[in-house]
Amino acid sequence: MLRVSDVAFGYVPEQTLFKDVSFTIESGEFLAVGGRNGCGKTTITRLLVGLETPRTGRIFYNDTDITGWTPAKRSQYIGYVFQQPDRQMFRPTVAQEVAFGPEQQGYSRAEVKEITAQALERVRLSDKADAYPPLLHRGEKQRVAIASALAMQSEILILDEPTSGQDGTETKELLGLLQSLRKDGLAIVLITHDMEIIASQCSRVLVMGNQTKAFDGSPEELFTKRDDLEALGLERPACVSLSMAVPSLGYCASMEEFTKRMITYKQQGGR
């Protein structure tokens, strides 16, 4: 679906933030982008949506070179939810905010109304259609931004640190929504420092480090095979550390999974 080929980038000519970065994003993936602060993980996603331009390399969407496309043109396919989602909202009601994209695409008033209603229903915000976006709490603002992407029929949704500052309930609701959208074929790209979320939710991890792509594979491979996690600004989640300490238990992607397996393990006499 989306292919990044040999991309390099630097904010000033004398310095290179990263180089030789290549990867693909396929339909239905749940991809985490991780690494220490300043490694370029947010910059990578800004390149995808056209907010930055690579120094070298190309970006392709379904084999079409989109490197020179504007952010507005890319927004037809790629949605972006900023870490502070209220910064991307400018209309007086939630419904009008979500309707902006379809309006720019030339849909009729009736079509825009239907598209907006469907998008708000998918993110469970139909009851907030007439609300003033700045008055919503952060989780609701994120869902408005997600609804705006859905209204544009985006095929890739990028979220920058979406769970920071949220309580457990808000995080669970957001992750549940993202998994639901993923099942519908939407590719989810998550910039996050939360190792528990990477382990339990993501199908793949892209780690930026050492001025390039330092890892691209499954969470299980990352957390059980790599011995340079600390150098990359990562750490092994507690659920993985505990499961690795128990013989024959196997990889556990969450504390819930670890608890269930431990119950079975003890019932079987620790075998």
Given for the second form:
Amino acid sequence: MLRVSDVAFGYVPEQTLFKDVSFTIESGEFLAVGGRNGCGKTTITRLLVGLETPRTGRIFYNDTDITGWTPAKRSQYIGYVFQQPDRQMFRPTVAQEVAFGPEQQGYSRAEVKEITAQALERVRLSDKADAYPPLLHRGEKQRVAIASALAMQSEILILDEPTSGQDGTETKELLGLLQSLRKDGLAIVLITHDMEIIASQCSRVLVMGNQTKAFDGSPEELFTKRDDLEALGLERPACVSLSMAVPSLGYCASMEEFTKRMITYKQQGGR
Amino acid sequence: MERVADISKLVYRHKQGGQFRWVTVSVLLLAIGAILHLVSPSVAGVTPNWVIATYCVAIQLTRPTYKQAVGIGLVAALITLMTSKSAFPYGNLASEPIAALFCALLVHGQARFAFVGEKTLAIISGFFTTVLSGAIFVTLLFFIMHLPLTVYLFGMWPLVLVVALCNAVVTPLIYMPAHHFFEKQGFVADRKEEETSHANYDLKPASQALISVEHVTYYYGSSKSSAIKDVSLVVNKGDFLVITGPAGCGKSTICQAMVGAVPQFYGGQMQGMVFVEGQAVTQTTIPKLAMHVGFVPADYDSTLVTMTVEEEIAFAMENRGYDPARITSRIDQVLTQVGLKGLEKRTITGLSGGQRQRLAIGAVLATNPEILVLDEPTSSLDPAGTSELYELVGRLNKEEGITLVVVDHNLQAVLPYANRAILVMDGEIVKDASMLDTLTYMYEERLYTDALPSLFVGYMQLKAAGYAGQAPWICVADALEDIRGEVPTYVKG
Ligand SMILES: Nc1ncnc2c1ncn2[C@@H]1O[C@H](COP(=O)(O)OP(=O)(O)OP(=O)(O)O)[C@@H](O)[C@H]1O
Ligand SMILES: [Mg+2]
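Follow the form predicted alone with the form predicted together with its partner chain, if you could.
So here's everything in the complex, that chain up top.
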């Protein structure tokens, strides 16, 4: 669906942040983007939404070259949730904020209302439709940003560290919402430093490092096959370390899975 | 010096920060007044005096000091001066400041007449302020332009009164929506709010601990519900204390109280008292407290003030009076510690999120505070950065006796270093014990279990099933050790 081809980028002419970066994003994927602080995760997503322009290389959406498109034009396909969602809200109520996209796309008033209501329903914010966005909690602001993307019928939703600074319960709720959106066919791109989330939630991981794409594959492959995790600023999640110590359990993507299998394994005599 | 028998009853009220809010509000309103002044049609030669009406509203909303009110009047005078059609507009320079001062007198006087509501006050101040301003203006005009007495008495005075009547109508009409708007932004001063001073109290902590929080209940700004309720805790020298609890439970408020930002910066009402090294926080200032306590707030971006990375560290040190000769070498040391070496000259806007968080931490570490209060210091850090940070502060804690208070959602990362953990729910402390005891309590009572480290939960479940050793798993190595004993097929991971 979205294809990045041989992209290179740098903020200042004398430095290259990364080069030779190619990957694709397909619908229904839950793609994690990981890597050390400053490796270019935020930058790569800014390139996808058109907030930065690649030095070389192209970006395609369903084989249409969108490299030269403005962020506004791309926003019909790609939704973006900033790390500080406040910075992307301008209108006096939640409903108006979400309605902004469809209004720009030229829908009639009645249609806009319908679309907005559906999007808010989808993120369970219907009761906050008339609230003033700056007064919402951070988790709610994120959901407003997600609803805005849904109202635009975006097919890709990018979130920059949405779970940082969130408590365990908020994180769980957000992940539940993202999983259900993904089931509806959206592609989710999640920048995160949380290894347990990568292991338990994501279908694929893209790691930025060494000034290029350092890894692109399944979380299982990343956490069990790579021996340069530390150099890439990553860490093997505890559940994977433990399951590797007991090979007959197989790969465990979460601690829950590990304890369940471990208990069964023990009950069956531990062999 | 007055002694305080029961510290839990001691109240401290403070106006919410934003000492320049009156400027923002009055400039906005005056701009609106100026526009209305230019566009409003006149009926039989009469229009309301919009500028006076808007500064009356501004003064009523912000309740400025008398000096500030005169300032507002002067700005209003300049606006009218520049847009005036009068033959002698300079009279405004006298009439508006005096009338604004009078308006402030009315507003402050309202406290004595509780039955006067906000709307009535707007009507009264709209009318009398306009009369006074008009009177001064036309009287000056009368003397300076040598006008006939009849014109003064029967031409000008009636006009002043009619305009004042118009203003008595429009002032409340502007006041209501303006009040609604600025209240939403938290810009409105509460008429009942008065400042408390503790200067005359003899305040002594009940405990000799480094930080002693005693029966603190706190209401932010004009909030009706308390953010924390009767919170008492001590932080001893050398403690590594973790505060945990669900979002909005009051963790950050407790941190802010330890650095004096609550109540001195956020305003509002505090009951009880926080003592830092024996000093009551209401009897000192935030900068003085900062000499002992280094603080990284959850919103770390707000602490970064300079242009470049090295300036940020230097600035923090200069503020604490460090010798310039030491600063250069210390910058080097600190940037290495937080993994920002090589980025000295980088502008702060050119840093990634995690790099900015590293810098905010570095700036605090640079000044070697005896107490470090870190509110979610690893929210944007990569796993390596997180473990490096806790290794570093864990070492400072062990080797140099630095005291730590940490809020973090990632309990696994602090687990190996912390000696104590407090669980806060709904503004109250529900558990204050060793790290492992608090985790066990959370697990057994099913309290905020989403925050429990997965290794700990895994251990508890396996132990309950009879398949784990006696000691909880603090880190992966512990778990592997345990499993190795249990599993014959163990291979090194
Ligand atoms: N405006 C800029 N000028 C110069 N360099 C920049 C600018 N913005 C970012 N950088 C640098 O580009 C690199 C990549 O930044 P980016 O924000 O993409 O990192 P990131 O992977 O998202 O990191 P984090 O995990 O900390 O969020 C960083 O080293 C950063 O210092
Ligand atoms: Mg980033």
